[in-house]
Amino acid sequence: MTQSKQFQLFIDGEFVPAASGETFTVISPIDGTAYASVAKAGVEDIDLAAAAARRAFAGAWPRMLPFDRGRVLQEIANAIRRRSEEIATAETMSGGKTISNSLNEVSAAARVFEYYAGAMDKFFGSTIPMGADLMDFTIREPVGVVAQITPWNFPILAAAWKVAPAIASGCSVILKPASNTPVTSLLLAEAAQAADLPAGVLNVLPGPGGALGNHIATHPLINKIAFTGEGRTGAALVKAAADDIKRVSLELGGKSPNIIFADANIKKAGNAAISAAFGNAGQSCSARTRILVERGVHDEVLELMQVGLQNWRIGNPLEPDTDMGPMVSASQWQTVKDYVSIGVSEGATLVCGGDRPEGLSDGHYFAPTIFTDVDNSMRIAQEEIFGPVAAIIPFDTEEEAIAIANDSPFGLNASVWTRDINRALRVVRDLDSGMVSVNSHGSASRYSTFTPFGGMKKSGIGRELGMNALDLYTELKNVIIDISDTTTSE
């Protein structure tokens, strides 16, 4: 590959160089070569974007008929679909995601804009009965200028999840994509420009998160922060934003349990456990990497996974039949390798994987890895590895399965496999998890457009997607009116 693509910042409706003139290089994890040169935003660029976003928010955009804002969102969706192959290729080249997954996620990103194109004129306030002489009602108003910080594992989809409901609500946005994968967010800016989104409503500023995060959190023109990423960074943003009482929503990590009972469809559950743990090379906050298996079917599930992985194709993510591509970066590869060493040192049994796949000497590829003899107190069971490493943990009773599943600082997602509907509902009720799938693992790209996405405990604050996301980007104003003509003394 040769470095042939160049991208600038998107501020106030135009593509411009960084104020400093600096750029950085996006490295493809497929083979470690340069893929693109991208303008590197600094604090001065944040100031320019915040001023542009504030002007846009003071202008016509939030005052438009919601239906008319929706027409612009529909045009953005159309622009994304017209360029789906180009955007999907950029996603794969910069992040290592398989091209089939990238195409699915680009389609899902367009669908998110389509959903919110028709959402805001159906998101109402309410009337509250207060007796004969008083009328009370509520109004939904946009929160203002929103800074949105997105991760590298689902770049275009995470951007859509955040941008679409925010601008549908009438907010203006400063989008800060991850430095590893900024290209598709800039292509989203091109789609917004083609759809005639008013200048300043969307601004896209790639750059170093550490240098820009604190400035965003303390900026006087920014009213809200929406962040997806690592927990310590999210906590730091909350602390930095506290003095201004900025609204903050967080979508953070997970260590999601996959609970398989002996009465489940074991073949279906065992095969599904592979993609649930190793899809996107395990680089997903919802990855089901703690596989809790009733002891009587433990060996059967393990065998199903091992046999299934024999047909699991790891390699060039641009090839349509590839199941798993490389990890996003050399540093992430090393992190996973270090956790494998930790697991072995803790006494877990390494069943398969644990290193680079045979025959793949270039790129950041890591073989799907399974540990058995895992105790839930081990670090590989408690800490988010963010790579293709699964820990199989046996249990004997329903109560024990629930206790193990809940013994985690996270509470994002979970799966339960059983044919007993009463058991399924009891476990769903008792799990500390913001989302639970029964006899499936769900799919963010297929279903979650319509349903709330978010977690409990250290997995975050707030819910994205569905109509619930509009709560994040609006303020609720109550209005009370005395309609009596009676003169009274207070």
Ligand code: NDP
Contents of the next structure:
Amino acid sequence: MTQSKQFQLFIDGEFVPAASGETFTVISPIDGTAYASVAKAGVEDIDLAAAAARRAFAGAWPRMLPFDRGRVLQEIANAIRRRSEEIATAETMSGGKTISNSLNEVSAAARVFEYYAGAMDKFFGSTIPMGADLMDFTIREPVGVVAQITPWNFPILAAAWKVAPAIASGCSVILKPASNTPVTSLLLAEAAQAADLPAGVLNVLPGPGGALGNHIATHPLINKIAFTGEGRTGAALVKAAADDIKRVSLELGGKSPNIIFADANIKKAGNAAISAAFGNAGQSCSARTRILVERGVHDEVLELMQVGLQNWRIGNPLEPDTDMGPMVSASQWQTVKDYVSIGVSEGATLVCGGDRPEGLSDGHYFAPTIFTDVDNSMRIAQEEIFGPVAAIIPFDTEEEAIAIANDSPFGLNASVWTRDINRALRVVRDLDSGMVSVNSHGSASRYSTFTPFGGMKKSGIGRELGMNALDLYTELKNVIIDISDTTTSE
Ligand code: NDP
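The block above covers the form predicted on its own; next, return the form predicted in complex with this ligand.
Complete assembly follows, chain above in first position.
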């Protein structure tokens, strides 16, 4: 079924082997066969990329008219769109997500480049009134060389969220994609090359994060780290980057609540709860895995989900009508399986799923899993599982729902379902969450480029997307000028 393809590192505008000559194999989670052989970056390659990125930062790119940088970003978007089917197939083959999701993701990645192509000539400093004798203004300057470390769950989209605003701002980038799914980031590098992005502005170096992370975070030529992934990895990067006071932005995990009040459109809420929890096989930081249901509609919501799941097609993600493919890797499958055992031992009731679906003996498939009788203090309600496991938690009052929702180390995303506008706005106000959607799971904006994305508490630092992402990649310089002709100084 699969065919092994060869990929190299992208450094200083060229595709090159690793300095060590080493490669690693990308395994397809669909059937466990080798999908690609990829050059494996080591610290020496990071040094070469950092030097190239530094040269690019000293060159024309950050000094160009922002409008002209935007034209290159638009060309990158065009190159992505021209190859969207090929890139989407690579995404599905290496990550296991459904082909329809991959096509959406590739289109969304192109849109991110289109958005920032048009953004930079509309993003600038301000003037600040200081009286007759002083003029004051601010300048936005690119932060410098940025290392960006991305995860495997939305590989090309996560890369686009980071690369596009950074290069639009005039930064140069070293992108280290996840080892499970490096291929589409290298296809992004091909798109950048086709768009004549100057050498060194984007470098893409797949390699083992554990071996490269500290070198990247302490590298003297790198000014900023942008990371998406696990909280412990993010914390390690913050510590390693602390001595140099490097800028760090983090998109970490979530345990997002989906709060369903009895007065909501229950049919809509119950049906939407399925894709909100199990989309991308639950491997999404925004997955609504804690389903908080007002006690009177608990059984109705559960039944809607169970009936809906009967039509949920699990299987080969390359088939266009598949709803859920395999988990990304054997280790992620095992993590999920372990959490199912934890949930059972904690006293939760396993309503469905909990193991490999019947009839799918190859590949890392895991059946959509629902627990009831869950107390929010249980590990399955507190920890990010990153798989298709949902916990249904009943509540009796609005105050209790808010308290349960906020009783989490995370604060990334949340949904509220109610027809009472006042209640909706009270809950929005009181949730500790970087994002909240009302009567939806924000699916329309899930792939949107326009709105800020990021979390409170242990879900991260900073906001990606929209104009907010440009704050992550620029420094603000204030300039104050005395325009008086007096002979005395203040
Ligand atoms: P990691 O945080 O380990 O991986 C994310 C990225 O960080 C990858 O590129 C990885 O490289 C890199 N990395 C790994 N170790 C280091 C390090 N010491 N320094 C710098 N970079 C490093 O997550 P996992 O892939 O191990 O997934 C584990 C869990 O993390 C998941 O179960 C999930 O809970 C959470 N997660 C959350 C994501 C989110 O979107 N918020 C995305 C992915 C995971 P490499 O692949 O080479 O290890």
